[in-house]
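Coming up is one lone chain in structure tokens, specifically the form predicted on its own.
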Amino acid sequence: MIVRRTLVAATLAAATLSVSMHASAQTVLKAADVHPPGYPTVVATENMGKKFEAATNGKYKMQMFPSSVLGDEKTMIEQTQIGAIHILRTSLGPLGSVVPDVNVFNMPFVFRNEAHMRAVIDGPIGQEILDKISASPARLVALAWQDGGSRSVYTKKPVRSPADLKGQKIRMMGNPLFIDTMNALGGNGIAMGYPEVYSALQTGVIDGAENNPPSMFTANHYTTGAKYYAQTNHLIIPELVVMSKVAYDKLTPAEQTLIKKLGREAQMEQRVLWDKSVADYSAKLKAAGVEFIEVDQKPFFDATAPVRAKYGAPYADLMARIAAVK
């Protein structure tokens, strides 16, 4: 009986040790996003993690932290730089302060439409910018692009021309280029983290914001009295999936190649999810009483010419190449 108990105990101990060794051998990659579960960027990044786990036979497992639980984008970029976050889906707005080269994509009306933007990021120019990010001192490795859609202004009063923005406080991402863009349009650009926008709209700290329909709906901004969505499309900004260089450097060369390949797959998967979400959330916003206003974009384009002149000077040749992409 004693021998049997000893054998059972030894077997259990061995099993426990095996599980412990397996658990300790698995590396958990922390991924983060400001958007909620089910959002196209979150789903595509999660699927990338699942593929990476499968391809490495469980050596790596991704844990997603959505809904800004690890902070706003500026904070999360800083955490990714030091390796506290391993994979981050981020907007180019706050990243422009860290890697100035991405600001060429941040300028108002640099893309004719979303199809033009996709042709650019899928081609040589898109790869050049990814490489510049990875080669910069920012300690970030750019894995892939994702869609962020067209950004338009939503407010509590209808906007049909730049004159209608006069005196209105409009939230912008934290980048001087965006503040100058809104100021050029006649509004008063206010830099503010994404998680703060809902309460700021609710309390009247700001009069409006600008973003795409999925963000307006999932963040519940339409419930704050912002019932007018003026389709200015003043910014069409691709977004990024980046990896902390601290974490990336710990991968084998084969794993580094793999994570970039899976990032590109996520880029294409997210695009399909994105198009569906824009259609779905636009319909939901309209059903909730939001009025979509078609505007003449030329006055908005003309008003932002000084912004392109100011910030585009270092990128004149690149902007010409972007314009030439069919």
Ligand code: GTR
Contents of the next structure:
Amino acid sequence: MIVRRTLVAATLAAATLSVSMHASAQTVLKAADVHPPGYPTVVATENMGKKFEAATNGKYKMQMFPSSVLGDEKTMIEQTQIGAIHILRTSLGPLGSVVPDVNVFNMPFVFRNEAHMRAVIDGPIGQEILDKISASPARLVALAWQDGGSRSVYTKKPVRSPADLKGQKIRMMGNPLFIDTMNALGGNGIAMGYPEVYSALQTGVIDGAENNPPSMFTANHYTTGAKYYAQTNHLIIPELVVMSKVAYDKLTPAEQTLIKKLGREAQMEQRVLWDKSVADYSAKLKAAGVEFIEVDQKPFFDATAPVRAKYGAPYADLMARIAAVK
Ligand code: GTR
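Alternate state requested, the form predicted together with this ligand (shown: the form predicted on its own):
Every component of the complex follows; first up is the chain already shown.
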């Protein structure tokens, strides 16, 4: 039944796409993001679309569907795979369930800090992971990276060490790796889509979540009583822009090269916007009464060693190459 429904949905989506891509002179590329208008990822992706429109003399126009209006990231990844969404900005987190090779970047403390993560994604290893996504059976073409900063835990009771997480239900992104990470830290990891986190915090279904300051602020999570932001920085997960292979294959070779080039430009543009937004939203959170707690990262790092051992085992060489990047 589920298989049949998926097939019907896929056929309908493909039909819609071919209509939208051929019926008029202008092709609308549907883009999506969980974040609201004005968020760095949304702005950089929109600007990529505007440049693509200008460079193709209006042959293509990108239409952004922000604020999770098309669903959570798991749903949107599926819609992108079948061609119902053409361009998706997503975290690498939920993509790990679809393309397991990307999980190397999803491991806790795999990057020393954000500068290290940026050096890796900008270089050959970053390109290799993009290429693995595009070459996988997932029917996605990885265009470029974006920045999601560092994720830290926020709760209604202050957390200063892994022991303080005991018994706390913490929302994690949908990927078993993250549940294992939270459980290794002593908490109870609960998988949940991003759009549901606010009400789950409000109703007490969960005791906390983990994210970067811009997300914690723009999704209003800080208004639910989860006002202790423990700077664990346990995950530094790059984000990315992918294109549906259905849509990508309809571009001419020159347009394919162009969209990748513009994706790389968006990667650099978003980074500047990102740094500003982390500073701005951290200040806003503090002004709203959120307490930023400095923690000793070592016990968090040590507690998650089994997760790196388990998920990193098939990628020992790659992990050594990541560690060697200056
Ligand atoms: C944000 C990220 C989103 C999404 C969200 C989440 O930081 O930008 O792509 O992954 O976190 O926690 O689901």
